[in-house]
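Let's start with one chain on its own, the form predicted on its own, as structure tokens.
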Amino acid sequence: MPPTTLLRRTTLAFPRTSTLSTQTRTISAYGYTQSKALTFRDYGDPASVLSLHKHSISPPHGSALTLRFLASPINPADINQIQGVYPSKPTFTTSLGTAHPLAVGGNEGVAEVIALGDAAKQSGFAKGDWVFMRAPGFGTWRTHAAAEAGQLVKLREEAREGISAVQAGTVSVNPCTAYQMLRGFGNLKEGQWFMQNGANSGVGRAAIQLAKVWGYKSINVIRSRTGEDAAQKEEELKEELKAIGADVVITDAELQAREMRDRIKEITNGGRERIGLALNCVSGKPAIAMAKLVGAGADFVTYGAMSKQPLTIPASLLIFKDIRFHGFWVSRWSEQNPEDKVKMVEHVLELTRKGEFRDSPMDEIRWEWETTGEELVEKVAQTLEGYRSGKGVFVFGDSTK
């Protein structure tokens, strides 16, 4: 047996409490890390393809950190990742001690530095320090990793205060997407209206407390509920968004209805008031119902397809309005602009301390290290069923091993 086969096996136990929880801590003789990710080798459903995988991390040299994660939100995209039809692919290694290449799933989370070399110190990181991913396709349902400086975003120590690790964890999808859709599209002045659709997601959400925040007016929808009360539900959700900030909410069934482009007129001052900018998650026939009734020469900012129908533009929107249809992905803009991904984050922080910003709804799914694959697994499956009342997000005990 190789010498280091035995070295990563020989381990001690001691304790050690955390303020996320308290369990035994297993720390190899020679320094070695154990770490447990969920991990796939081929693409398919996640109940299918992904399994929890046990693998040692060497001692960090030079540019490597040594990584414990806090907080690991289940994104639709990393389920999209797993299946193989997202556009940013994972990062297939065998560096996890496996002879087959494997990818670990999630691309969001905030995780803590617990060891580094010395060059990475040199590049302003050091042993506490809470970091993001710079880009997607890392894998972030993990207890631990190796990861080099150039991989990290360090968040500053001034923009942690009052900050749990599950809202950092989770600014850098839906709020940032949200904020540089609102400030980067539509030229937007306070007082301005603004209309989106999937207005109860995470990044609809975003949307509307960050509207409030800048002065901005939202026309929101939301998908019809179905079933006896469905009416009560509709109107729960209506309030619940009033309630953050939303200033009219309406159904799909009532955005396609006749009377809208009246109502919508009433809504806007008769009309004097124009609709700048629209976001776009749902795609489909609402989309384009969405787009009829925006003001001229506005923009219409696509960033998702939930509908799984394809946006089919008239071309009287373009003629005789000009509206301006665009695209929109954070992890394109966020490895372009990774300077100002990190200063919009601390912005959102900020904003959360304050009061301003608001968590969306959060289903904490507690990993300790004692926690199964089968348990993880099924938690991955009940988002993609959609049997979980707010975001999926992994809570990370004191596993460090």
Contents of the next structure:
2 protein chains.
Amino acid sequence: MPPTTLLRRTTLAFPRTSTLSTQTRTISAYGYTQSKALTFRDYGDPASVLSLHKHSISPPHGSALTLRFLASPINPADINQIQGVYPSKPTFTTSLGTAHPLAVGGNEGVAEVIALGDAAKQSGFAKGDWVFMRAPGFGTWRTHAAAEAGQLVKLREEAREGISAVQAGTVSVNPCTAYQMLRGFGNLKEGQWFMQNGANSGVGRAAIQLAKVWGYKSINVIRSRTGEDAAQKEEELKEELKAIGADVVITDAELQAREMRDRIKEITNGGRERIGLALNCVSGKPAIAMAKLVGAGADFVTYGAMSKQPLTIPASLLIFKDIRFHGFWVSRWSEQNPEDKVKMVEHVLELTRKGEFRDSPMDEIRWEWETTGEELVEKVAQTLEGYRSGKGVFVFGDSTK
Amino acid sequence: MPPTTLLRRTTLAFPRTSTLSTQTRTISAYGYTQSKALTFRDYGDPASVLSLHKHSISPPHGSALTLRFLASPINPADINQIQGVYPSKPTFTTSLGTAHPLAVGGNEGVAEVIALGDAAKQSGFAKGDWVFMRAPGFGTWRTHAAAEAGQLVKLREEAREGISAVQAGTVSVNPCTAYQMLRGFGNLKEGQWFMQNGANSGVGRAAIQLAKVWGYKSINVIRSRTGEDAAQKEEELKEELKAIGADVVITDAELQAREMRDRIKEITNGGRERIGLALNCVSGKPAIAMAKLVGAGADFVTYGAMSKQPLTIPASLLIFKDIRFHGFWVSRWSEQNPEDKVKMVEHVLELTRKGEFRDSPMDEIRWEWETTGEELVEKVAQTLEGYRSGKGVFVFGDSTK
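Swap state to the form predicted in complex with another copy of the chain from the form predicted on its own:
Time for the whole complex; same chain goes first.
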């Protein structure tokens, strides 16, 4: 958990709410930094509980640093965290200059070091460095933040080359989830198969591309579309996923059809090529349909439940087919393996630079100094609806410098 | 699978059905052995499809051996196999002298070598040896059988000392299931906890006793009793299980009560002592109640579904609590690890000899040469009902020598 005493209470010289000030320069002549943050004091619906809060950050001393955020995505887990239904809790603190404790939304992002104390310099940080948060719960939906050196991981200069802020700011959750599930379970060898649902998600697209790098073959399940042009939409999405490296793409309906068993057999060379791994973010019935198609002894990794249904597993799948059901939560994994995490991030960024890995479609939300709280909260609420082309990511404009 | 050509068709000199003969000497002057076997030609309800079939076995040559069974238990899996709902199938063969292929019931047991060919002697077998079947599907509910050396595992003379036929004949399934689940999952250290349901079953009682040997502590769930004297029956069973080493015994109803979380915390020293493993043969709701009480990252091993219900797992138990759901099937494990299996059997028998391991309550069913098929089939059918004090085990009398 981040310390709560880093930020000095705002003084009269630096009015604490945005309604009292329209100043755009965020660093004052005295070294104080002005910041705006999307905060909440109670759990609830993001549209109701989030508000933009302005405060000031005192000049950093010792191991403290002042950060300017560059890019911070809106992940579904961030929404669940605000709703109070996520096991990883945010930090509520009065250090942003309020009488009642506030938490800042967001868990992922990349920031630039704009000022730092001597001890932070001795820890290897410098002005201009790009940094990630070592653990979730920091609060990344804000223009600026005070941090301690121990809370941050620096992105090496070489790893940053040719990488955009959005690329760096969105690599820690989805690509890392896909990466670690493919490498940490199933013991897949080159040429072997895995299966996944939610293949059109950020994690799904990352898994398709990373699998190509390691020579794994993928069977990808997408949600069946409805309406008049359903077939065409499905066909387009299938082609899109194949273009980034998917070997086979099927719909939910195809997955659950009786003839799928034969088709899978055909696809896997008469069943001689083993499907050793399944990645599940849907749960419910479609997940069990997938579990029935993988090979005996396969690892079945759940990282989501988009259907809002549990996994109803017949005991025979466990006892006789020896399917091993695991869960994966990138937050826990990252906290337990901070060094592997940094290596993984740098590897994904290297693949990005080489053109072997492309980000999922992103909906960039500009956050300028003058952007209102209403506009920002609306964007968060839209992410909640889940009908957008891609994932929302706050991109901080030059006016927040 | 056992070869099907070991048994020569019966000749006119040796009538093939028991209705034609009441002879009690099972070995003729010509070295032919008379055998009776509980067989079935079609899958179905044991009471309908099982019948006692008499046939003769020719003198063994080469690597063949003739066996006399000493003790063969009736396990629930044997019943499921006859019903045709078990994934491990029996061997249907015409080698017992019938035009239509027959299978012999039963998968576990111990037999004595009564005659053998020269090659079998060179493989290390001798007359009087006690042997187990290397793989399931052999058919152990019979007085005698022909076998190949490769199908058998010999129990070393030293391991046999002080061990009864019933003890040897019932060690391969239940005690070995408990043994391997406790040792192969959960990575328990001395002083750590595991939890199990069906604690009164053969596997459950074995797990309680083996845990004591290794210094593991157990929380045991038994089925809630009904009727007027339910409380007294539950209390008696709790005391009985504590007497063999159970640390804590609770009923299904207690398990699912709200206050159980606090009680578990108390039991495990304020939650500081981790419950790293759960063994489940019940499935359904009570199993999930158990999964919610074990520690984060625990292994949850399913080896049965007595409730006939699936495991309905909330995704959060997988993702956030990191519970790993596995299955265990002793048949598969034994086939994959034949040498470890022999060592395990010998270890359990050693513990039995030392008085550190006692068999579960057994209902010994005498099988004499003259015992009728009706009597034997009735005993099998009673096991199916599951209301008996213990487990049925055929014990072959002197008249079958």
